[in-house]
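This document starts with one chain, in the form predicted alone, laid out as structure tokens.
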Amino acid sequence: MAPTRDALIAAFAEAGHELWLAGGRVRDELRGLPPEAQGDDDFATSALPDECERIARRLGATVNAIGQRFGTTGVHLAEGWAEITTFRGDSYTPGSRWPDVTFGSSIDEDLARRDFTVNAIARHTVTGELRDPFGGRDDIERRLLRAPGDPRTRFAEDPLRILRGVRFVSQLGFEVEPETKAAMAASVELLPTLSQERVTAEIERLLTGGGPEAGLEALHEIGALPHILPELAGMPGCEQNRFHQFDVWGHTTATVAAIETDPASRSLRRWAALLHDLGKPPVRHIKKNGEWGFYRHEIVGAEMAEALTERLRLGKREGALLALLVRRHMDRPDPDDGRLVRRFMRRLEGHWRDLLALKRADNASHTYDDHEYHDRLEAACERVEAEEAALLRAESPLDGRELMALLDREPGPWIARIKERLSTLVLDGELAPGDKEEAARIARRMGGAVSLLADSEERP
């Protein structure tokens, strides 16, 4: 059974070293946030790294030795998991992608090394003393985000706190300090230094707070996107037609606010959100009419944001989904014809929600109101799944193995263009789904074009 916290502290106090809570457990807790939703435990010690993990073993504790070398040990408790920091400053060497960790001696060298005042607060386990050399009480107040000490020393020590800052604006709702937020954009040419998985997973956190929208802006305002998003950098400024109220950047972040989630959704709608629009610039131009255009841009931005959750490493299966909402975001089939709604489900892989959700979303800085039309479409779409899933699910009656002895055809790609076709006759409700003998006669009519197809195709 995994020792409490309790007996951790009193096993660090018997073998003589100090152990003090800090971050953002003393952070959520002096704002008065409730056990539940203050930050997990992160202890900063005087005890070594090796000395640490063999206190917690003792205890019969479980731990996670891997961020030893940054001074830090995981440790699993009975309330959850722990982290325990050896007191330190840390540093980078100009283009290193992580820190170089020397120990400290005190908790007041330590706090000095911290990210902002407001993670900057310690209380000591055994006496309950509260430090806070550098006013992040006050700041938490305020609900401001100020650097400790010179704040570009931090922000060079580790280029990584500019991310967090901006993740904690949309976290937090705290707004950056001018001093900090000025020297945030003198050092944003330090992030390209950072591992990608880092950025990736501030990028997320900052999309999945409170206040995404505010971040965003942030992260704009420090000239933070050419380095980190340039897929996104040419949307500030992109003006759009007299349809829309806002430049790009202005519609993608209101769109991102204004989406609706949930826990399960937040992550993929908000990254739909961002992403919806990102074909927009590189599309832009002037129509017959002299207002700005941007045709195709849903099916360029599907591209783009399949090549930047690459790059981004968000995994493929996430990108892949991604992609297809931002190619599927102009669809706007007829409520009223039944066809055209499965169809329309059918190419969203069960997604229909989270498309729908980002269209209502889309609609909501645009200047007009097309509310009434998502309401339609989504009792379709409800109708469609409560009465008639089996059409949904609809598929070639024939395999690609009966396709090949009923046309004496090698494999190739016409097997899939024919069950495609006899698909979506079984989805649109003109071919049974088990009506193979239909199916044969449509494959026997579809052959032939289908290898003139074929045949035009392999010509030089």
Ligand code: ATP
Contents of the next structure:
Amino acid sequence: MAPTRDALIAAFAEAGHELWLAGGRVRDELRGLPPEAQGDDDFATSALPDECERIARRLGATVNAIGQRFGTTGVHLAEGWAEITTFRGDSYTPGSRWPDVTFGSSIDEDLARRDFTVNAIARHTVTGELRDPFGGRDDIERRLLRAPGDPRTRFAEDPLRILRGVRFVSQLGFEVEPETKAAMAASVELLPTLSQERVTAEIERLLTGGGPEAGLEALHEIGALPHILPELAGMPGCEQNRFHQFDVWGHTTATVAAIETDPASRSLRRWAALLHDLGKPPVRHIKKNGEWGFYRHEIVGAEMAEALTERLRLGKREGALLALLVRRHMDRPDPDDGRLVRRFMRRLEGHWRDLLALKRADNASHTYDDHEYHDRLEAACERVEAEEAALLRAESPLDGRELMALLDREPGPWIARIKERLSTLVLDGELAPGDKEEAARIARRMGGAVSLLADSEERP
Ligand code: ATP
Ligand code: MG
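Show the other one: the form predicted together with the ligand, since we just had the form predicted alone.
Next comes the full complex, this chain leading.
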């Protein structure tokens, strides 16, 4: 059985160590969030990491010692995981990925090493005393993110704090205090020294926060885009035609803010909104009528999205799906043509709702209004899903083995081509699912044409 939080607090007191609740938990409590919405327990203590581990093990707790090099011991309590960190007295090596950790001797020294004043508040776990040496409570009231101490030094010694800051802009809805913002801007060149995993994790938190538009704008304002998302750096100032209220960047952040999500879809859809117009700056050209044109931007954008998601290590599946959504965001099937609607749905591999959400959000910052069309398309897709699910799953009535026997041919790329054709005919409602006889007639007819193609490909 995991020990309770109270048992842990009592054990530290008995051993003669100070134990303070610090960081996000105290901040969120002072912001008036209900306990279930507050962050995990982060404790600061006078005990050294070895001693933290000993105390926790004596209570029978499961311990995660991975962070001990940096002074942090993870402890599994009845209430959940908690992190106990020995008072910091860090000295950072600027430009290095990992700080050299030295331990401090008091909670005030520890708080002075923290990223923002609103996070530099601690509450004693036994006496309840509140330590707030940098005016963090006032900053919570004013909704301001301010670095404690000299802001330039703070960001230079750990540039991750810059990204944590813009992430908090989105998560907390706070603004960055001007001097702190200037200091962030002065250190953006150091961002590429951070590990990609940490950078990606902060961008993800920014995107899934409550105010992604403000977070992204802050990222742009401090000049961070070229250093962490260079593929997006051409968007600000990229003017569009008269149907748009904003440049590509303004339109992009408005789309991210407008896209409808639930907790399960938030990350994917916000990434899709962020990336959907990636291809616009590189393809922009003047059309005959003198307007800006963005011909094929969805195709170029999909290629860029694939490279970007790989560089950010978002995961193969998520990367492929994002590229697909970018590639298809201009699709506009006629809702009254069942065949076109089914082809549209099939191309989206089960993600037509995500694409529809993207199209609606994309439209939210246009000067014209396409609600009616999106409602009709959604109704058409719902109808197909309810009534024609079998067509949507359309498969070729003949498999590869059957085709080889039928046409008496060796395996090769021709099989995929014929199967693709047959399954499309089923999808279009022109061939009954499972009608092997008719499928064989079509396959025989196609056989000759495909063999010409295949032969010319196989013998260059
Ligand atoms: P969350 O609600 O996301 O957990 P948090 O503020 O608790 O937000 P953590 O990453 O859990 O963030 O960090 C806990 C505390 O440790 C922070 O509130 C902050 O005081 C401090 N901290 C974390 N990372 C840094 C950093 N890079 N530099 C300085 N202080 C940091
Ligand atoms: Mg936390």
